[in-house]
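Just the one chain here, laid out as structure tokens, in the form predicted on its own.
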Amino acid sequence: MSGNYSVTLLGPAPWGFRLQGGKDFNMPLTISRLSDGGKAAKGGVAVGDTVLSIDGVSTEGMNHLEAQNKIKNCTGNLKPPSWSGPLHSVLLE
């Protein structure tokens, strides 16, 4: 079963994930790493989950170090993407 949700990961950084991908690299942005007992894992997030917005703004077309400067950029609560993933999808917002 596949779907969107969205989560918000209560900051400040790090956020306990890592990125892959963008329109750079030809693929949708994904989460390719968690950090044991991080934010992201807390928060419900998966691997493969693939990121749709960040802070409300889409990421299709966004290229990775976009991606990369919007989650920085956040420095107190991250907001982040929807994400779809193999069983569901997350926004972070």
Contents of the next structure:
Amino acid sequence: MSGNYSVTLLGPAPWGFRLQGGKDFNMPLTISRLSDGGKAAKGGVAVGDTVLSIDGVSTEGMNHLEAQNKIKNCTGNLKPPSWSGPLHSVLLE
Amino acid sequence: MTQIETTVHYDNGYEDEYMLQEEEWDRDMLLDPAWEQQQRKTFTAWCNSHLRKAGTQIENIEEDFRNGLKLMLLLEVISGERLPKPDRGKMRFHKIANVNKALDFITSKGVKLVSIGAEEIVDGNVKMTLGMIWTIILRFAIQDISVEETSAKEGLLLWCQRKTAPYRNVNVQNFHVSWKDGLAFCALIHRHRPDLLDFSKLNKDDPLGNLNLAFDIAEKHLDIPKMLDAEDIINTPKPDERAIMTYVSCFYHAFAGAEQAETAANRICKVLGVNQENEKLMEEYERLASELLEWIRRTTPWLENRTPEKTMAEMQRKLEDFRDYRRQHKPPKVQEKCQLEINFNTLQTKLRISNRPAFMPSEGKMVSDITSAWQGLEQAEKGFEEWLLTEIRRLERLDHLAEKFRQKATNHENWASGKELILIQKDYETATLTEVRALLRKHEAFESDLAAHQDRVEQIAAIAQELNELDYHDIASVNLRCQSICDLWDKLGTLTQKRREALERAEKLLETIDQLFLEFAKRSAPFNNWMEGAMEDLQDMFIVHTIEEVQSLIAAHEQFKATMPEADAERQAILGIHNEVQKISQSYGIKANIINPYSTITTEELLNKWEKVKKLVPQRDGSLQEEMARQHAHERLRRQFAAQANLIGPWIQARMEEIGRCSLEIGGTLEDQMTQLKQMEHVIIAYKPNIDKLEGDHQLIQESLVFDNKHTNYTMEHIRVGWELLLTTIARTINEIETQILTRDAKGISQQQMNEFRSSFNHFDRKKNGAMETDDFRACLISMGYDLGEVEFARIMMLVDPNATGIVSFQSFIDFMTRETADTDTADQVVASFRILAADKPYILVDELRRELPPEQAEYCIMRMPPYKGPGAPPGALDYTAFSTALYGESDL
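Output block for the form predicted in complex with its partner chain, input the form predicted on its own:
Full assembly next; the chain just shown is listed first.
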């Protein structure tokens, strides 16, 4: 798979993918597993895809925990009062 | 009586008429005696009127002429001519001869005597004699009468008529009755001499008185003797014509003679007048001629004067004088001459007209003299004018030449002034070569200027020469100036030559010096460079690391030393050049500042550098020798090191191999391997002092800055690395074995299994370096029955070679081989462990961590764990799940 793409996954978690890697492991942040029928799978994410940026922020230099947190905390800062739960959107590229 | 016919030939030819008139009076033959008487009276009186002049008279006309003597005398008197000498004889024939002489004479006068012979006369024939006398009277008294072209009788008649014309009561028609009243005679008298009678008082009726009056007056005052008798005339009805004619002819002769005398006097007066006039003219001519000749005589020398004047102005004045002469003075003289000629011609003409002999001017005043004098004058004039013009031209030319000379001389003098001073300058003594060359160029220009002036000087001399030839009046000053110009010219020539020589000499010298300078520059520069190079080289900091290098440096230095004598020679030569220059400039007295334009290098500089070089040579010798010693020392160190290294290196190698062998071996248990390895470890550790010693040697070498060692291929680093590698290898290998043991124990892998793993691994470790490459691993997996897709293989590779080193170690291999059987999710285990600690909460609290874990690990967790964001979490709750998954690098999100 070549070519960058961006995907927006609507929250909440789980999004159905396993994140692997990070600077502390000296491995790029990649998708190592997908849950069938999960949001990630539906969103077009594939196993082996590299996460280049999360919510517009480059993943270069991020360790696993940072990436994990970033993904979890990805929010659009929009919280309309009518919505009952937090809106999470994840931008994966 | 017959009328005597006498034919008298006259020129007028009136004889016939005359004869007729005579025949009319044939009736008067009756009067013959009276007529004869009258004639006799009258003719006698007439003859006597003439003979008295000869002092004789006749009484009786028929008698006194009979001998012919008185006849001849009469003829002589009335003719004024001499007759032939009469014969003085008394004889008849003498008389006849004499009478014939007379008659011949008469005949000779053109009278044809008809029937008159000498004999009748000698015989005393009255009629013959009277006839002869009448012939004489006719011929000599009447014949020559000419009045208004009428001659003889008619003429006499005409004369009477003319003379008496004013008198009204007088009418003369003939020579007989017209005279009877006497008035005619009176009229004649009164006409000519009114003082003798008063005609108005006369009366026609008194013919006697009139006649007598007339006869008296005539006798008294007119010297006409009485020839007629008054009473005879009155009493005769027709007086004798011949007698009347004879008497009247006397009147004619008296008055006409008087008249003639008057006329003659008038003529004489006229002639005299003419003469006088002529004489006057002649005098005039003479005078004019004299004057003219005098004038010519005076003027000619002036015209012939060829005294030249000095100036053109004076000559021009002379020309002006000449012009004046031509315009003012000469014309009147020309006129005079013309007048003279005219006068002369007029005079000659007058003389010719008046039958005078031609005028012969006096000596020297003749026409030819005048003409020639005049010609001479005009010649002189022409000559003079020519001379004037020539002179003026000459003077003009002289003036022009003199001015030209002056101008050219002045120009030349102006040009030449100051040139002498310039030429004797000694400016070349202090000039440089370029300056001298420039001076030479300037001098060349001057020389050509001089040459250009050469012909100008020649021109000046030529003009002076011409002035000399043309006899210029101020030639002295011209010559003086010319001389000074020529002298100066020669001088300039000489000086020019001298200066040229001096300049050329200076140029040559300076050129020689320049050449020497150039030589100096050419040689001193490279020499200087060589010395500088030498100095640099001699002081050259060298870094040598081998003895050979030092040796070559020493050799080079020796070579250099060998060139020193040559160099010194060169130095001497260069110095020699400089000295040469000094010598030349001294000996030729070049006062200019001689500096070398080609080089800034001085001899002092050269000398200094040479001294330095000379000093540096032995210095270098010393340095090189020192270095040599050092190099030798280094070499020793090298050898030492090398010897050592050459022992250690292979020893380490051997140990490495040993270890390799050991780890690859399959026989024996891991414990056996371990023991072996541990033994090896001991050996290795025991060997360390060697390494230390080598390090010591190496330090020495390094301190000596020896960087290479050809005696050994082993560098210290090599040995070090090798040693460390050996240490690590042995440690790692031991560790590996330990790990294998652990793994074996942990995973319960039997020795046999281990050996199998080992054998597989070794088999696929194609390169036999204790690790499998990716392809090796893949082959291995395939051999083990794994049906691998790319994805799966990649996943496996990631597990086995998480660091993507491209090799799979035995340990990883074992891990992989053993992992597949296990189904451990280590991240979950950790999460499970934390859950236990968190008492099953999804989060853990700080003090729980501190309580359960050792402080260090607790703090680690506290720092790293992200805050728990789940519901119902107290502040400070930590998300251990995220943390755990993050630990393994795998998070499920």
